[in-house]
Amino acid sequence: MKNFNGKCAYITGGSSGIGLEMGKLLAAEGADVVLIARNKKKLDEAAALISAMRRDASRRVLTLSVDVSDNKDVVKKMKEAVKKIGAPDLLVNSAGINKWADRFENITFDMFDEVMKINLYGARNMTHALIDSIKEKKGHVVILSSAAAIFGMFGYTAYATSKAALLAFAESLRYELKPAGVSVTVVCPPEVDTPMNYDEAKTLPPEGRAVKSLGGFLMPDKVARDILDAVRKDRYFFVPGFSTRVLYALHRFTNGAITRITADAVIKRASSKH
């Protein structure tokens, strides 16, 4: 897709972070843009940001307040936007929690499940439910996973299990789409600064944050445009971030060794000044 233009968006996770600001350029280069979230006030707020940003006042900044963990509640809303609005062009599966960052023996079953329900089931629900409008316009799909799903981190059990199996059902999907003229990208960031980081301070244990600081940090506006660069380009794979980009190449030459010794040696460190 080498031209926004005309085209219509839908993203989860679109009233905050990485989804907020995809938003904003998408309706700057004469998108329409559908925000899917679950608190309406929140992507109130955000579709005026959007609307803002507008190459011209044709376009469209539309609003719906949908659980993407709920798959019910996601195929009712889904058939009914295809109707009103139209189909995606671009999905943008960016809904995504990590309220639950902590030790594996302190995250009870119901705090694993909410995070898969939303990060994997999430994305399972929307692609599935607009999996047919798609097909028909051979549009993209476009998956937010992680770095914690290529290298798992310390207190990560719950988000980086989520984020791995996006990766496994992107690759997945993409075999199946292809023959279709559907693309699909995945993308995995390292720490960007969104809302998610404020929920995840709250229990994330200090070994977890000294290995996290070792991927960088990312502006959400700079992911979101490496993201639209990936997708011009057919990009199926995406990391963003230069150091992020050093990590995965030394993870993967060396079979994961290079990047397990650094962690554990971080690791080491942090539990002694705790």
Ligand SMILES: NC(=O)c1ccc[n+]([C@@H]2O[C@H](COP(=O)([O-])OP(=O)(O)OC[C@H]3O[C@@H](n4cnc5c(N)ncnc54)[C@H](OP(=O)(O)O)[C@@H]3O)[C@@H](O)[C@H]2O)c1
Contents of the next structure:
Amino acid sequence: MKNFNGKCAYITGGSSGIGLEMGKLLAAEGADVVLIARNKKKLDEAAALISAMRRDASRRVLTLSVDVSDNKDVVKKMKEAVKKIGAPDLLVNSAGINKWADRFENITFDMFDEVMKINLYGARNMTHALIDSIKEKKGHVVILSSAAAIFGMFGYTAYATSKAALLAFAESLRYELKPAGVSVTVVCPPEVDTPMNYDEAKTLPPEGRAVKSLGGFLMPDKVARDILDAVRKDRYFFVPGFSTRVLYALHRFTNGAITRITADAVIKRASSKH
Ligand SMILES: NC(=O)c1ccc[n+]([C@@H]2O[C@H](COP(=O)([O-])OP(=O)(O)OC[C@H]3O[C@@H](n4cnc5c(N)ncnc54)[C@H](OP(=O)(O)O)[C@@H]3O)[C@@H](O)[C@H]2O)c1
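With the form predicted alone in hand, show me what the form predicted together with the named molecule looks like.
To see the whole picture, the full complex is given below, headed by that same chain.
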């Protein structure tokens, strides 16, 4: 997809953070934007912000209150949406949570399950519900994974597992969709300045906090712009941020040895301080 003018973008997690910034940019380029999240008030506030940035008043900014982890809700509302609004050219799976970032022994089965249901099954449910219409449009599916899917992280057994599963999901999906003319882009950002981090900070152990800083800290508008460039260039795999790309290259080149030695040393220092 070389440009987004006249295209229709469905964005889960479109009321906040990276999804919200992608909505602003897409609307400014002339796309119709459908924001999908649970909280109606947050959706309406996001829609107002995005509407103000539309390329012209004929472009639509719509909201749908959907829990992506609830497949029945997703199937029903996506069917109605495609009928009323039209099929998506672009599906951005950005909805996600990072509650319960903590040592593994402190994460109950229900906590682990909640993270998996939203982060992994949410993307599965949305993509499954829209797959036929995306194929008709020869569209593009974006999946927000995380740098934690590549490196793992202290305190992230639930979150990193959900995000690593998305990498395998995306890779498999890509093979199936390419012959149908549908592209997939999977994105692995490091820490981005969004509300997600405030939730996570409530429980993230100091060791996790220290290791996380190795990856750098990005602004959501820059990440959103870079993701849209990756879509334009039809890139499959994209790691935003220079520091994370360097770490990723080292990780691959040394089969994880360098990043593990570095993270172990950082964890040891953080533990001794606390
Ligand atoms: N921020 C980071 O540091 C970072 C780093 C790497 C990857 N990522 C990934 O990037 C994506 C976007 O994160 P962000 O930082 O932009 O987060 P954010 O600002 O916290 O936004 C999360 C969005 O997801 C929605 N959401 C959460 N649970 C949902 C559910 N069950 N159904 C529908 N919508 C739901 C939220 O709205 P409601 O709560 O109203 O539903 C909100 O719109 C996530 O997948 C995240 O894992 C983020």
